[in-house]
Amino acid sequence: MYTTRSLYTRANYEVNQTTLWKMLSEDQCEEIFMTVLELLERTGAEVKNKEALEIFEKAGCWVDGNRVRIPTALSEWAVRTVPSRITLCNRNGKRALSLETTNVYYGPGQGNGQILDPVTGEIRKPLKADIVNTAIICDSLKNIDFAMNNGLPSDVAPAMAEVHAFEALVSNTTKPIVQNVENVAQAQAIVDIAAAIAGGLRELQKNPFVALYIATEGTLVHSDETLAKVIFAAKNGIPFVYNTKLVAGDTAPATPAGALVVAVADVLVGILLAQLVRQGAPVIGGGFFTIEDKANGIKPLGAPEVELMGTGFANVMRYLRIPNFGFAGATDGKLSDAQMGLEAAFSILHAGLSGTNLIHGCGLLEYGLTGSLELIVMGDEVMGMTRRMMKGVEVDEERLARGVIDAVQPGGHYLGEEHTMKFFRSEFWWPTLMNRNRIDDWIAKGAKSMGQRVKEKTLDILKNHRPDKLAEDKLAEIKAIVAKAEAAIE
């Protein structure tokens, strides 16, 4: 039996609780923010929604046609007013994700027009059944914290694809959902579905399990439909991501600092509008960055600049105390190979260490064209490793093990110690896919590659995992809402 010293208190004792990659200092974040304020006041943004123009002008912005210049005081007010933390619940109304400080949560990507079939290996268009499978995979993996569709179903009316995707997700996972919406009609149908499950709009506002994903056009241009969605979300008190997508050297300056200025300015336009519509409207600032690979005519997702600028964006959002949304876990590779593993792992690690709150994109192959359930499964393993690294080294009296070291004495071992039995599971990370067998044991088990093990685990989840189902009356209510929306949305 080991003993410890009595508890004591040390003055001015500093603790590094976790590993953290902080690229920008407080002063650099402030300089970026000051530049954003100047840009919005002097240059402004293009606003193409009539209602938004009226709201901005009434609040004191300078409106000239579609150009809106925003006084610095208004931008600063919006930053102070938007919530510094947002809680997303699970489908049962229990708190699941606390989007605050540097809390990190991972999920898949969305919007891809192809999928890699996990059974046949063919690349084809997604079906609604594939979105069901995505939900099942997300529901089963402990390091996947929220769900997105990983592909738009092609076997439904195109104008209803996002609504059907949400129905497939919410019916097959209890985890929070980030759902893209293309227009207000889709947003209304999705909120109606979520409210039916929650027990009404008010209950959904209190315990939201869905955040709407609203993508802005970038480059300080905000379309009619985009801002209509912002106004809708704010009026209904539903959390939403306002996400800007920028290509450094094309739709944004080539320098990371310049790209960050444009990104933050874009996001602040959406945040200000939301706060003017409903003070305290919950907004998650989103930034996705890439570069132009002119040699191949693509915008890569595995490039280091994706995470370099993404980390800078997370740092600025943290400085402003605004929950943030980023990107990681994707690859420019086309199949389960070393490139897929390297690009996905590096980005998952870096995005996690940056403290980005909501990290989407895991499961996207071929610079975002193709979704892969296998990549989500492999990404879950990398997320587990990353979280262990982020946990860092806890230092307290019990973990310092003074008494244990003294009891064992030099040259002894710790295998039979009570201290070892207590801590070996919580202090060590244990793989589910990475192979640690001796080579003879590995050969005896079929000498399977990582890709084979990932495929087997993916298929096993799809075959055997059974998510908690919604009650039959709720399913019937959802189907009625979808049918009504289908008749109304052309």
Contents of the next structure:
Amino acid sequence: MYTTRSLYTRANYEVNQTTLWKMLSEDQCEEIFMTVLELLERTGAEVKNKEALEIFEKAGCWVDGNRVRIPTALSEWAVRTVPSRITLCNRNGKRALSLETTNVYYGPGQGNGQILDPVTGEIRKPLKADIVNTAIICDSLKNIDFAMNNGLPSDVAPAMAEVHAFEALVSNTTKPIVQNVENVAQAQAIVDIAAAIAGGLRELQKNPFVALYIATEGTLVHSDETLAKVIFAAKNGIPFVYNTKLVAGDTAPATPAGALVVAVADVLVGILLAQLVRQGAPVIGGGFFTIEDKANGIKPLGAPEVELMGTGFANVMRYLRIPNFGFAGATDGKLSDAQMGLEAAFSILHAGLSGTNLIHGCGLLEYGLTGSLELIVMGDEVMGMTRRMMKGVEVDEERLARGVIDAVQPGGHYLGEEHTMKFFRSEFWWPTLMNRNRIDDWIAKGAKSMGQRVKEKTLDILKNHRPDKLAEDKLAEIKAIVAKAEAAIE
Amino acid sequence: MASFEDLSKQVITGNQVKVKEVTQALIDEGSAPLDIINLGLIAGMNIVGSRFKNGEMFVPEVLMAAKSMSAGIEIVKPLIADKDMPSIGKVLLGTVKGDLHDIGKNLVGMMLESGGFTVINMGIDISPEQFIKAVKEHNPDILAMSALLTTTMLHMKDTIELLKEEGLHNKVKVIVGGAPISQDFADEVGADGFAPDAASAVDLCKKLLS
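Counterpart to the form predicted on its own, namely the form predicted together with its partner chain:
After this comes the whole thing, all chains and molecules, with the earlier chain placed first.
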């Protein structure tokens, strides 16, 4: 037997009045959480970092070699003490994203080794200029709330790629940035840059505009470097995403519930370590789930299970009151085609309805191998539609419209009423890419397909959008920090 | 000091109360009634028309603007002899037989009135015979027919043929419009013009009479 069955009995049925996709009931979340606590106590996790092992042991964990078994009370303490909300600011220190409750914010992805050239359509290695373009696109789009690098620059020293990517982003958008880091040296350089912009580390902690992205390998193994980054981020009081990646049926149980248990356990190890280093350290729980496509031997991003498990993860994180990070807006398609539109739209809607706080991944083609600015631009339109649906139907005296219904009378129309005038702009979503022209107008404007319109808008943004620049002295300071880090790494 | 420019601005924003106020102020300050109409009210509505055509303003806003303009006209009207009321032309307007849609047609009527035309709005479900009778009675410069349905739009052709039979087709220009209507269809049935939206209809009528 693999399990010792719990005798917990859950409610069969629960009614939700919400536009949210609350897939798991509170009782199901509780069941998952209890299993996670049992798993951490019984099986534990592999911890490959010496400092972390010492910290865990001192706190009362059972440490045998690299295996750390965590007493339930300690896991529960970590869940209580990790902040239940984090505010990410914009580059000017203005409060921007409230990572709390079911607030939803969208952004691009990372991890792609290639990029689709926005002008030629060629697939090639990303350059630093491509990260600049990503920042400009993110800066201009209304529904993109934060920036990520959408690929690492190949025209800089590889060990410094993340730092250069961050420099490109922070110099070209005021939006909050989620920045992946390879090691502590990179993390230090990035925090130094952010602190220089904010006016010191303390100011950055008060109004953070960057969250570090720290990926764990999944399957209950936490590497030396990964945990060193966690300790660094916690010591510096910088918010970070602790993100696990699981492949159901491969690196995790095939059942979504089982995969969720492993993911939540993974994330709790990072959260506990951060809380032990600095109680109250801000951590965002991240979960990425996919399956193994047996026919092609790839891990799809457009599969329905990605959002299914992502929603379960968001539900459990919400139940535990932990800000969370998920995934949507990517495709297994290879170009701007109908598959790209379908997979991105489905996932953006579902991730939005799941109430995931930070949703990254928009812009990834070809199961994550290639980044596309066009997909980010198209995704922005879908996010707008999703947000309209999530706004739901507001019911109040004025919106119930008793007076105007009586004034118009049966058979009449509402076109010329004050009431219509007041609400028709704000209650309706207005497209920017979806085409609703009459066919004559559409033909007159060149009979363009969605793909063509997306491409044109992308190029137009790159040509015409001018993000707010950093002051000259800050740019010089950043340059010096990058140069110093570069010298230290070589 | 009230100004024509201010009056135009109030028409554009569709503020009925302000339009009335400014119109009255202009009268009290001694502005010529015809100037109030031409330089203030109609000038404002002309801007509304072009913005509507460019997709910068929408039907509800246009209707509010037209309503506020009418409110201004009502105040000025008593000060002008009927024969002096400005009119660029007379338009007979109706939705064809079997078709009960009148929102778009009424919008065209409002825009034409706002553009300085005299409009006789016959309403909906108007048979070719009724159109011919009205043409004889009112002697309009333009006959404008509206249809929303592909099944009723063929009655436009019937009406034009009947005009020809009665020998009236040289005396009145015929224009057609409505969701299923295209320039091709207008040419096919022998209409003198087609406009895709209400603001374009005003331009079309002006062009046909120039």
